[in-house]
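In the block that follows, a single chain appears as structure tokens, in the form predicted on its own.
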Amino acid sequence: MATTDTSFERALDELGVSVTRAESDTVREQIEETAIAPAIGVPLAETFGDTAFSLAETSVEVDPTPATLRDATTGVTGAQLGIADYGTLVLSLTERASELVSLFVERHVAVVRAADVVGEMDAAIEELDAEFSETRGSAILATGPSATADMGALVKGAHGPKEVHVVLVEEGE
């Protein structure tokens, strides 16, 4: 798991995406250090399905209106599986909209369990293939921040966060 762990990490950071790593119970901590005010983001035990997973005594906001959503900075969400070879976040939709958290802010804090990473993209593939037949469910595939070059230059931040943020999660591993 450590070499997978270590090749996530290496692609996150080719793509300009920083990590911290965090034991289970310092996940809070670590998201206030990272998350620029104003913040917002998703319920994290709907990605983990574990109660122990909360912005609760955070300062992230949770349950964003329209105009919360508008302001923020920094948008808070699980990430349902991490793709090693890509440095790929697997961003699962909610009932609450988690795209928009994760794509109308400067800032995208992403939490994903080491657990959690895959080797390959095949990998992910198939286990949401399986997922997904099953419950009809979509996610999101994003690698790194969002970048534009459809008008000429390089552009940060067209279509998404201009920066994103690994929140690595290792459960007692």
Given for the second form:
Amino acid sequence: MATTDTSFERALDELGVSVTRAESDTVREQIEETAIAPAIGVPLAETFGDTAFSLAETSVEVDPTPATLRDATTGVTGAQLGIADYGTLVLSLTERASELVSLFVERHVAVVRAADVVGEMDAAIEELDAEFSETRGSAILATGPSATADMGALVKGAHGPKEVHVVLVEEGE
Amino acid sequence: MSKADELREVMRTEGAAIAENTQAFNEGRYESVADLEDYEELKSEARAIKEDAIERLPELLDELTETVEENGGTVYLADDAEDANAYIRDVVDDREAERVVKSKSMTSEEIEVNDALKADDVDVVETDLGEWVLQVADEAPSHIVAPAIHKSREAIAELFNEVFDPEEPLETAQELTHFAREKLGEQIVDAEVGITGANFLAADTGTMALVTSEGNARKTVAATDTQITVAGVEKIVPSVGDLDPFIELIGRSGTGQDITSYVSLLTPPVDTPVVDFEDDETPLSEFDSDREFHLVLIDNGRMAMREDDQLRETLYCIRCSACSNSCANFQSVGGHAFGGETYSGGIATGWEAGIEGLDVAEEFNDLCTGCTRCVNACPVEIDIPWINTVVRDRINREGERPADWLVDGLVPDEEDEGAPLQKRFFGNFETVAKLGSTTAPLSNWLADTSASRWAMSWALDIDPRRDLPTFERETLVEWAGKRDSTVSDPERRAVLYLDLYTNHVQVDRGKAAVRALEALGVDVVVPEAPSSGRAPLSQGMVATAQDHAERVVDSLSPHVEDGRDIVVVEPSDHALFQREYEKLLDSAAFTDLAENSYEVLEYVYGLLDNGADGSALTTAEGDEIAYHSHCQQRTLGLEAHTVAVLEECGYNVVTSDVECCGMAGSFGYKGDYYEVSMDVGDRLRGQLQAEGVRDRPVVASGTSCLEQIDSLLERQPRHPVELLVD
Ligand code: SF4
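Starting from the form predicted on its own above, please write out the structure of the form predicted together with its partner chain.
Everything in the complex follows now, all chains and molecules, and the chain you saw is the first one.
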């Protein structure tokens, strides 16, 4: 497992995605440090079903209005899976507007549990295949910031975030 | 404008940006796929999934329709563009939409939905930045993945500054991107309907995959309440589980990215709340996700392509653009010249022939020279050059009969109709070469007179700037017939298969081949042999090529039965034996020939590897040379053998890495294409004239490469086998 999340970190690094590691009890602190204000977010329990992870008592505004969304610099959401080979985040689309929060901002902070990092793409696709057959759900495989080379050179931050930060959570053994 | 003028103009205005961008994509592809341990397996897996899906398409279509409807969406199967547009107009009209935002979709370009909606006074906005540039400029895409690839940053800046007149003139890519993002961002949140394409559609869950980088497709879906997805029926795969190889291959194959920023796996209608972006009171979660979803599946000729044994493969295409980027000619002229109504690059011939018709495919089909460099690049293993050949054959047959007096004696019976005069001349080089040798030096003298040059350029459109081959009076077969083998106790026995050039024109390389093989203990016979059919095949004369293939088998199989290996000097003939003959011969005959034949340096490599005494060859002491392999030889993975042999013989070798020399058989001789050929050749010239290479003698394996290099450089190139013997 250790090797999987180290290679995940390496892949993220190559993409220009910064990473900080946290334990369950320091997640809040890490988010506070990396979410540049004004910051908004989606309750992390949405992704993890675990109330130990919560944005309560942070400066991140949970469930903002659309107008606040458009003014926000940072959007904080959970990521359902990480894919080590590619440095990819699997972002599910929920009724709580995680898609808007992770997309309409300049900086996306994604919280990923180390235990949810899989090694290879095909493992992630298999998981989604099984899940979607049940739920008919949706997810984005997001790898690095939004980018375009359409204007004559590579520019980060086309329509989506120009920065991505990952908070990688190791739960105490 | 003549074809040559058109091509010159497009190279002048767009060539530099196209060349820079396509080559960067192509290099990126090589690097990115090299990281994939199981690259070949992934390609085969992707291929197998597509084969199966197209085979079962009617069944998958039903399944997808059912699941999408279960999910709360609507499916409309449109026969053609008009049908699709009528449906889309209705949906937009029912929604009373004033603005439609679109993410990039070639299929929506194919049906020209923008024009249809504009006719209803709907504001249609392209949100992909490249597409938007083109919308502002009122131009068509020149590349299937990067639509504005032909525009430089300077040109875009000029366009924006002129059209939008910003307070501060825009200049850098950053500024241009930011400007576009802001402008489009406002329009996206204000739109009612979002139109997307789909790269894949999973039948069992109704999930669509969208491969993008910018995030505009995500916004197009998230910010609107009505999603219309337009996709060709061929996009259906059985399940989400089948997507893995495609996700891993599509970005690497196209632009050389391991994966693009976003692969959206959406099962519409999606759960994201539909919000009013002006609202500053209601929390996001209190908006509901009332969405409509319409999947418009387009037939537009595809079901007929599925029934067509030759065009069917086109439907496996995932539109990655590798066949454009790896194409030497595309790198010079781009998709405005090398493309049809919608699609561009190698595979465009298949798409345009199937969707628009042969007449559209005809306009650019000749730009595929059959160099095969796209074949290994294609993530779904489509034999793109073969599709081009078949379509060329169909075009020939539809065409008019040329004047009989000009082709009398040059046309075998198989091509009973169609092929234009120039195609027949090049396609029947066998006859020309025989006449040439019998009458040399008269034929050489005739070829050089200005009157005959004029006649050739008039009647056959052979560019007057090209030298024509100089025929030798004594053919290689005659030379070999007059001498005795120097090998008394042979290690192996071989038959040298002679191409026309080696037999009639570049006889020296044939002699060198015989001597080198003999030096390594091989008994060699050099019989008269029918020409391979490469020339007619490259002109789309499939029946003639097939006749050649059968005659080649008839002439070589007795030698194989007699225990001889077949050694081939000309790489394009060898490639024919290994690849294209599979389509022309029955499978036993093909296998027998393919398994027993070797390119000459590959054979030498095998002999040395199996213990033959290399000291019998002429050796060098670190002499520096430059080697240009042949396109089709590289596709077969046979460049390395020549390099290894030359190094074994003591040479210090550098190799070129252009995809093709630009001559590509008869292509570079044709008046229409001479300048494209020289532009492609320029890249090779650049490499051969680079610091550290400039003074090296040049060797090259292919006949046309040798001709091309001869015209590009002062130095006269030779075939590598000539270095092996004195
Ligand atoms: S034919 Fe192959 S290489 Fe060309 S675009 Fe289609 S999938 Fe890509």
